[in-house]
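Have a look below at one chain only, the form predicted alone, in structure tokens format.
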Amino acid sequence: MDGLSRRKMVIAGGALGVFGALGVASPARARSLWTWEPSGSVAGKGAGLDPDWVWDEEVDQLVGSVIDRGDVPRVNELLRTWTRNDQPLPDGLPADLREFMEKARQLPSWADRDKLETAAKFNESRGLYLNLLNGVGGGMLSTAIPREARAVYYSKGGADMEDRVAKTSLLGFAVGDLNAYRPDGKVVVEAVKTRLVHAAVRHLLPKSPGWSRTSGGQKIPISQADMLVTWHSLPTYAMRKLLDWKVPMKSAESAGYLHVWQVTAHMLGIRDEYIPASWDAANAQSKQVLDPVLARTREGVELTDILLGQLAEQTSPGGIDRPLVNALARYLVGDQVADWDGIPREPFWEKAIETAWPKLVAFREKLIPLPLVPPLAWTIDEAARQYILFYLTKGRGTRIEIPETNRPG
């Protein structure tokens, strides 16, 4: 570990602190001591350093310099024209940024094109489930992750959640696209841009009084551990739910789905020694880094309410479908996370979804005939499609861009 890492280890101490109160204070839920072995990673080896003390130093220093030099507006304008995996970087970028991006856009040596193609086809055939899980489900999990909720809330994107949802959707749907890692796909572009944004947030957020006051002692946001937590709220969570729903899949499809997210983790700047090599390794790591830190925060509850309100507006202006949205969100993440997120109970719709959704999945997978699917299931099915459409349409016309400021005010 270099000198900067050691310096950060000294100043960035502290576990998760006291969470934002909602009437009463919530006890801190700290991540357990790091014991996950790098032998379970795609690298197969590593130093075994606790990822909570590791960041992305190379790009962090670079983007901090880009911000301090006043280059962000010019860089963002140039990068708006960079939209495909196979497209050359635009002329005019600062030399140091161009050098980094040329290296960062390269796939890891262990990337397997055949597995990536299998994943693309799997994403296409199971798109309804995966988009619902990664969009609505992953969104609800993210607001129950205190560090992530606060990083979002106090950064520039927290002031406009519609725009924040749109930017998040760009990367998520790029990963799930049939062309994801093909030359005409967009994952490489969106992942590299997201890596730059993360570095900018690390540079800017420590200057936010609101974030510093609620960070629980963390001095630099978005550590490697924080990125792993978010990663597990997407593929690891989604695969668990697919298995819970008894969605049939071949071993090659399961392996391919893991692989596309392994490659994406690398492209986002997660070190190979932390990227799980198998689903068993992923589940073990998730239990250590994700499960223990989930908790209630004021910021997370507020963001959840905004997100669910936006989803309800998607299907019915005026939000009359909010009870259905609430119930579906509770079904996707479970009562404990839903309670932390402040999602209201909806007894009628909760019972309806609990009864109808498994039958709807079974029918889609040709496991039961149509007469066994209750009529109300199609209302739920249409709502799910509308929520996915919400995430898809929000991503149109928006761009992932380097911020220069934190949340106004």
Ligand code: HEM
Contents of the next structure:
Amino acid sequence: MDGLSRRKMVIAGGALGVFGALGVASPARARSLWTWEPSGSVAGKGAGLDPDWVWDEEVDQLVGSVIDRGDVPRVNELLRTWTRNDQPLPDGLPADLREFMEKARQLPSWADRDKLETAAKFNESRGLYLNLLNGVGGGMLSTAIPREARAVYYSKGGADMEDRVAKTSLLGFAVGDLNAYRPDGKVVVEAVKTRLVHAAVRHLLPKSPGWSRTSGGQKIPISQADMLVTWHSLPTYAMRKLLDWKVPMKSAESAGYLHVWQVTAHMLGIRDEYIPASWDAANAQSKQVLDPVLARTREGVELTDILLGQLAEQTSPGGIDRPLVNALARYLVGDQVADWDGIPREPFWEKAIETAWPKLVAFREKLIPLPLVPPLAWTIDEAARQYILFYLTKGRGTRIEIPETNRPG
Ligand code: HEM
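Show the form predicted in complex with the named molecule, please, because up to now only the form predicted alone has appeared in this conversation.
After this comes the whole thing, all chains and molecules, with the earlier chain placed first.
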């Protein structure tokens, strides 16, 4: 069977399966049909299967068996000592896991060292924007992605969001680090560990009554389509905002930034045939997979409130005002997503940020002189810095570990 007709069959089968079983509309499946062509991917070709019906088979079975045979505590203890890209895997890992991880830690053949270096320098020079976009912006988008919000809410980490955000930021900061993919960097380690965590979640969440009740008929979480959705809430969204903010950028920097996230997608287990090869392909895919699924959920609203509350309380000794944090979050994701997240309106700060932020960016980019920056802009700048510092520090005391249970209760 050729790729096209197989894809049509899968689409038809998928649509029948879902609509047949449920009959009613729910946000969890308000996505459009998969028509994105594998010719736009880094692989350049592929079967064109709808990624909503593809997971990460090899590692899913393996981690399921690691959990079932009670190996998780031993494995987590060993993995704590594995922290650098160039470090050999610790002795004592179960042989099947070790074999998988040796393969999974290899960069794809298409990884380009020069592009990764350009990306590392770009990430460093634009660190403030990127950390803010990937941290607060990506976080606020993720709570408006129903499947992600619910997976996070009902999994173990959902009960301790502070720890969960700190852990997630370990990967974000590793990608943004100057050493990211260098031998002394950490992305390979954090991405492979995350791949294992996602496999564990696929094994565990189907046993959660809360998740099963709200999954909109999905039987196994974190499909390749879900991975793509979240991926777009990171680099695709961040690049769009950088362009909106008129941050000057060389084409090599933009290409490098895409590349570091393409490689990271691969390391997280996204198949090459789904990883967009260009920004145009990424934007087209994002329109197809991310835009239609964004929606309000009870879990997303609750998680948003916890996240913004933490940010307001803990990022500075005096505490950043919650209204400022609310307005900053709204500015980053826009009114529609902010409303779905249940972020309260803050007229004073919303106006202040709308006026001050473009000036702050222009000043940083040496496009305007200091006197044109309104003083309030520095309060906003400080809030952004404190946020980043808080999670950088917080991240030091934590590590990514394979869960054995769902959220208790
Ligand atoms: C765990 C990143 C996609 C749900 C993690 C962790 C990281 C991460 C770094 C480890 C932190 C921790 O253990 O808490 C990413 C990235 C993604 C992605 C970069 C895509 C590019 C998804 C998707 C879902 C999801 C699509 C669900 C639909 C989860 C859950 C956990 C997790 C439930 C474990 C929480 C726990 O039990 O503690 N992810 N993730 N992730 N992720 Fe993802």
